[in-house]
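In the block that follows, a single chain appears as C-alpha cells, in the form predicted on its own.
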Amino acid sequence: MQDESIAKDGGASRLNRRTLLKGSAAAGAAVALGPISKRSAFAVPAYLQGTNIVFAITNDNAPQVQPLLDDYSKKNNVSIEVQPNPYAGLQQKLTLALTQGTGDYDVVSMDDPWMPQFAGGKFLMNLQDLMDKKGIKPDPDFIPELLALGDFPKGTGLRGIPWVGNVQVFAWRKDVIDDLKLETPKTWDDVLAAAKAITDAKSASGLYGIGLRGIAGNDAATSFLPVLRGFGTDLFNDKWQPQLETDAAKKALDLQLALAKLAPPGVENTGHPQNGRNMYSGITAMSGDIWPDQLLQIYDPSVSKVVGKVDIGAEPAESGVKPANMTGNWLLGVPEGSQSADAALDFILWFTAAEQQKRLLMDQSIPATRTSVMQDQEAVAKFPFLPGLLAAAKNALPRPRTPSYNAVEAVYGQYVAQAIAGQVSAADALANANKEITDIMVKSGELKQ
C-alpha cells in the first residue's frame, strides 16, 4: 500500500507522516504512522532517487542492521555504503571527520558519551531544524529519558536520535538470596553484606557474591560510576569541580574495593564480556554492572545456566539518594557538511520508527528506545526482562554531559583499577584522579579558576 503522506509540490518533495514524528490534525495529539517500507516506488522523493548515504558504524552492529539497510535501499533506490570501525576506530575517525567537516559520512553512529563533544561543537546537523521545516515533532513513543540524549546543549535541539536503547542495570539471583533467607539488596552497604554472606556460603562451590570489572579506563569506570552515585555524589558538582575527594567518594571506592574482594579471582583482569559471562554461567550472584546484551544471554537457554533465576532493577543508593540507572545509548546524527542531509534524515527516521526498532530487537537483540516496543506483548514473551528495563530507561541518568568526558573516564578509570589490583591506595587514587581531572577540566575551560 502506498504511504499517501507522500506528495510532490513543483518537483519539490513534502513529508508529513513519514517520520518518528506523529500529528494529529484534530487535536495536535500523537498517531501511529504508516511505515515508510510500505510506500511504492513511484511515491520515493526525489531527493532519495540514487542516492548514496555514507553510513559510519561499529563492526558489531554493522552486520546486525545490514538486513534492514538493503530492504530500505531496495524501496527507496537509495544506495548505503557501510563504513564499519571498531568501537575506539570509530570514534576517532568520527572526531577527525565531524571536527574538519570532511562531509565524508552522512549518518553515524554514536555511543552517547560522544554526544557533548559532536553536537556541543555543533559538528551535527540539528535534526530538529530539519525536522521543522518539514512540519513535525519529536515522537511521544520514545522513551524521554534516552530522546533527551540527543538534545545536547540541551533545549538546542535534536542533533541525533536514540536507535540503541541500552541501561546498566543491577542484578541478582533470586534463587540464591531465597536460598540463603537474604533480603534483595536496596543500599550498596546490602549489596556488599549479601555479597560477603554469598561468598562465604558458596565461594566452595565456585560461586561468588559480587561481579564487577577491573580492567582501567571504561571497564573499571563504568562499574565504580554507580557505587559513586549511589553514595550521593558523582564526578563533578554543577560547576564542574571534580568531587571524587569528598566523603562520599572515599566511601564509594572503599565499598568498591571490598567488593572485588568478593568477586571471582582475577578481577583486576574482568571487563565486559567476562563480567556477563560469570553471570549467565552462575558463577557470581550479583552485580550492578550489567547491560542488556548480558540479559539477553542470561535469558538466553543455549548460554546460560541461570535461566529464569536472575532479577534486575534500579542501581543500588545509599538511604537518602534516589536510585538511578545508567544510559549507554547509541544515536544516530547527521554530519554538517554532509551533501544528502534530506536523504540521511529520512533513513534516520524510517529506522528508528517501532517496525524497525521491533524487527532490530526480536531478530538482532538490539533494545529499543521506544515505550511500544519495550511494551510489545509478543517481545515481552521472548524477553521477559523488557518491563524492568523499561522501568530502569525511564530512571537512567547519562554520564557527566561534557565534552572532555572521554579523557576524564581515561583518568578515573585507571586509579580505580590500580586501586583494586593493589597497586595504589584508596586515597591516593582518588587523590590523584582528583588533581588529574581538574587539570583536564581547567584547560578545556570549561572549569574557571
Contents of the next structure:
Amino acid sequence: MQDESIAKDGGASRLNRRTLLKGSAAAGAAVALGPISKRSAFAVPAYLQGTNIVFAITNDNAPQVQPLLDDYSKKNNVSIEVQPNPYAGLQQKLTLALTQGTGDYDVVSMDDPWMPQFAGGKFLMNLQDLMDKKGIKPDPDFIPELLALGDFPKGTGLRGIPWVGNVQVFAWRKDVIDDLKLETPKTWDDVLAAAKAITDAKSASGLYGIGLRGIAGNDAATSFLPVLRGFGTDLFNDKWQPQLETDAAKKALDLQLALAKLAPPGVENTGHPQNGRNMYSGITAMSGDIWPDQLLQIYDPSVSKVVGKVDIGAEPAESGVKPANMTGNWLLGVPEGSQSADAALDFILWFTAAEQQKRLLMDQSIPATRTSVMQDQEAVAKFPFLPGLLAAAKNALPRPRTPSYNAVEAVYGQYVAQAIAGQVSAADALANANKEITDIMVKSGELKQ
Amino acid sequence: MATIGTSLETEERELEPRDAMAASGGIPWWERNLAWLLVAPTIVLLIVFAIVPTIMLVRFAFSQVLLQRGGIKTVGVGFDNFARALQDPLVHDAVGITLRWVVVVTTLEVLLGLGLALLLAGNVRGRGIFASLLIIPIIMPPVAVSVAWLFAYDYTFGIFNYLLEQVGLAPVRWLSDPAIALYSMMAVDVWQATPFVFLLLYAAILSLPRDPYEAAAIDGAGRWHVFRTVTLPLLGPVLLVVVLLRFIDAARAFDKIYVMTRGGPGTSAYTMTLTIYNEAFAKFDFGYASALSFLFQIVMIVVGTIYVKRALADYSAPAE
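Since the one above is the form predicted on its own, can you give the form predicted together with its partner chain too?
Below is the whole assembly, all chains and molecules, this chain first.
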C-alpha cells in the first residue's frame, strides 16, 4: 500500500528524511514499549484502532474504574468516553436509549434487576453470539450463579457479563449478641426477638437492634424482599401470580413493621447509605440488608467503629425454608445499535478478566465476580469477609426475573414504605400492592386473567 | 365618506413608489419579510420545545405507551388514564399535599419577603450588606441547598437536634415523622425563595412616588395607616405578580423534596410533580404519567388565567 501511494504521489518525493526519522522513532518506541504493554501497537486488531467507546456507568463507579479505562485506552489506541449518571438517572437514560435503539452507548453498566427488561426485550446484543464468532467461551472462573444473571431469557445466551459481585447479606454484631447472651438468629422471628432484646437493653446508649430501609420504592422493597422470602414465599408463584395476599406475606410484613419499630429513629427516611452508616457507626446491631460496599466500610478502620465485631451470613429463614441471599450485581452489556460492538466486546472481556477484577477489588474495594479473585490469598487477607461473601454468592437468588420488575418494585416498595410510615395498615398495603402488581403483569401480558 | 375616500387615495399615493420598487425587485426579499424573519427563531423554538411535546403529551395521555425495540408503540385507551387518575388515592393525596405546599410556602414567602423589604427600605444601618446577604440563598443551586439542610435535619448528627439537646429538649424526627416532614421541607423552600420576593418588593418600594407619603405625613397618618392606605395599594400590581410567580413555582415543587426524602416518609410528601415523576420514571407508565401531567397543566393554566384576570383587573389601564 505504501509503495502504491508513493508511486501515485509522484515517486519517492514524499519519503524524505524527516518521514524516515519519524518512522524509525515510532518503530523504535513500539519495539521498546512492546514488552511493557500486553498488546503492542502492531498487535491491536483493526476494529480497535482509533475506536471511540461510549461507556454509561453510575457516578459512584465512574472514578473507580477510570485507572483501568486509561490503561485499556493506552494499550489499544482506543478512546473511552465515560458518561456517568446517578443510579436513577442511569436507569432512565438506559431505558429510553436502549428501547429506542439510539446507539448512544457502546458499553452499559446495568443493575441485575434491569436485565430482564433490557435482555428480555432484546435491547442488548447477544454477547454469546459475538464470542462464538471469535471462538471464545465464557470463562468457568466466573461464579456460575452470577454469570447466569446475564443469560435472560434463560438459555438464550449471555447479554451481560457481571463485573460487580454484589450480594445482600445478613450482618450482626457478634460482640453485642455475646454480651446479651443471645443466640445468633437463624429465623426472622429470632431476629425480632434479638432486636427487641438489644433495643430494650441498649437504645438508651444509642444502639438499636436492627437496621432497615423505609424509603418508598427500591429501598423499602430491597429490605422487605429477603424477609418475604424467609417466610417461604416470593413476590410471584411460577405462573407469575402475585403472592402478597398470602399468610406468609402477611407474617413477613407484620414482622418487618415490628422490626421497624426497633430500628433507629428515622427508619422511614433511611436509604442504603444511611443503613450502612448506622451499622459501621455502631448505631445498629443487625441488618438483613447489608451489601459489600457497606461491608468494606464496616471493615475500614478509618470510618468504622465496629471493625472485627461484625459477622455475615445467609439471610434468616423460617424453619423448613431454604436460606438464601439476594444478588445485586452490575453487568456490562452492549446495546443494540452500537457501532463499535467488536471493540465493546473486547473491552468487556478485558475488563472482567481476573487481573482487572483483582485490581478493582484491591484498589477500589469492588467485589469480584470470579471465584479465583474471591479466593485470592492476598485479597482475603485484606478483606476477611470474602469467603462469606463467596458462599453467599453461590447461594444467591436474583430478584424476580420479569421485564416488569421496575414497576413491580416501585409498587410494593411504595406500599411497604407507607405501612412503615403508618399511612396504611399492613393488610391494606399488601392487598393494594397485590392488585396493582396483578394489573401490571396483566397489562404486560405476562399474566393471563 | 369623503374623508375616507381622501384617506384611501392618500394611502394609495404613498404606497405607489414602494409597490413599484417591490414590483421591480428593488426591495430585497429579506426586507419584505423582515417581520417574519425576526419572529421565526422564536416560532421554531416554540414549535420544537412547546407545541410538539404538548402534542406528544396529549397523544400519550390517551394511550398505553410501550417501549419496544425499534421505537415507542402506543395503544389507544381512550379516557382510561384520566378515569384512573380520578380514582387513584395517591393522586388525591398528591393534590392535597400540593395545595398545602403552595398555600403555606407562598403565604410565608410573601409575608416574610414583604416584611424584610419594608424593614430594609427604611433607614436601617447596613441595609446594603443585609440586602446582599439575602441574595445568597437565591443563587445557590436547590440540590446543594437540599443536601445542606438534609444534614442539618439529621436525627443523630444534625445541628437542629444538637441545639435542642443543648437546651434539654428531645430530638425531633424532622424528615421522618409524617406529621412534620412536609413542613420541614417547606421551611427550606421558604428560606430559599423569600429573598426572591424580598428583592422584587424591595425594588418596587424604592421606586414608589414620595408625594403620597408626604401628603400622609402632613395629614398626620400613622405608620400602619400609611402602609394600609398608601404602600399596599401602590405595591399592589407588583405584589400580585410576585404571588403568581411564587404560586407557579411552588406548585412545581420537586427538587428539594426529591433530594431530602424522595417524597417520604412513605408517600406523605408526594406532590403532583413527584407523583408524575414516579409514574413515568419508576414505574415507566408514560401513558398514565402523561395524563397526570396534562391534567396538572390544565389546572395550572385555568387557575393562573382566572387569577390574572380577577386580581389584575383593578389595575388595568382604563380604556381610552
